[in-house]
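This document starts with one chain, in the form predicted on its own, laid out as structure tokens.
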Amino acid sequence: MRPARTAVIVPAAGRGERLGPGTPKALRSLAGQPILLHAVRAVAAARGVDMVVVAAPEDAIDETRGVLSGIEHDAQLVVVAGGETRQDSVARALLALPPDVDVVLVHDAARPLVPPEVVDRVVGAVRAGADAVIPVLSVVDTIKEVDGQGDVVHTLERGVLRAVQTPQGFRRDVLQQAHAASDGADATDDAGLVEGQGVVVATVPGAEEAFKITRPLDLVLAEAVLARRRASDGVG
């Protein structure tokens, strides 16, 4: 019997309008290469990952395959057509997984700088028995709840709040059941769907470098992080 495997789903079909119109966000350039290339390279470099499934825009399947063709990695790489929403894209990618995959991670293409050790922490926690795992960071800003007029209603206790990152990891059957039961429910992440089924979601430490690129300023920050990495590696 073949050993069970771990797959990472990367939904990358979104347009990313906050970065401006034009090319899909995942194919925008970061340090001369598409954001998606950085993201897939990062998760494929993790020791615990055997397969990466990218859900690409339907009109950019060939382009996406071309972008990813130059990655040097041991993980199996598959590109499928994504859907209208992130949730649709994840559901389509789940259908592309072979039977021997029992742990599934879902990673935002817009988090291209996630350290491989964060990916391995998530995989390890699921392998150790967790049904669902998310990487998190402590919240450093004060968070206030406001009403429809923008007036403060309540100040939240910062000590119990966490900012959630990806990849989020799941037992395959848990994630599949959550998507099947979602019935079109709008969730901002897959952990939200799983929570809705009463599943306990565990946490592991995330990383500041795993921030999400949504605005032009985020691209500037990502460029700076990559420049620091190249300097520390003695490259260029």
Given for the second form:
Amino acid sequence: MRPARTAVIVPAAGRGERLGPGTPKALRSLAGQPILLHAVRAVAAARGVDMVVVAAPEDAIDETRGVLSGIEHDAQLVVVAGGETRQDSVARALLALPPDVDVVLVHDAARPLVPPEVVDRVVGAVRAGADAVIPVLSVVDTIKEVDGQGDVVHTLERGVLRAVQTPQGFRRDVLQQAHAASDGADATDDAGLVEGQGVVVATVPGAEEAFKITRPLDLVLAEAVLARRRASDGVG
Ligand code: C5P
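Same protein, different form: I have the form predicted on its own, so give me the form predicted in complex with cytidine-5'-monophosphate (C5P).
Now the complete complex, all chains and molecules, led by this one.
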């Protein structure tokens, strides 16, 4: 019997309005190549990944296939149509998984610079027995809750807070059950759905370079990170 496999779902169907109007965020250029291309290359480079399923904007499926056709990788690559919300996009990608996949990661296209070690750490923790695993960082800012007027209600204790990144990893059955039970709720991350099912979500260390490209300044930072990587690889 062939060993069970690990797939990474990449929701990439968002418009990315906070980055400014125009092309869907995942297809915008970062150092001369679409953000999505960087993201897929990053996850496909991780040792434990056998398959990548991209949920693309419905009106840009062929364009997305074209963008991804040039990369060299050993992982199998599938492109499906995404949905109205991030959660819909992930649900559609789940339907495209073959039966022999038993571990599923979900990685935002908007985090193109995730180091492969973070992906491997998440896969490793699920393979070691966790139902659900998320990469996290300590929070550097003090976080306060405010009311409708913007007045502070209270200050959260920073030491117990974590900023959550992707890829988030799951036993396939755990993630599928959480999606089936979610009843159209629009969770901003998949671990949130799984928590709602009473499943324990474990954490592993994330990485600063796995930050999410959301606002224009994030693109400037991402270009700088790539330039630093190129310089340290002695390329270009
Ligand atoms: O908008 P935000 O940055 O939180 O989106 C996170 C990820 O979810 C992005 O990679 C985006 O492309 C994806 N997404 C999606 N389908 C949607 C909305 C967002 O795949 N309908």
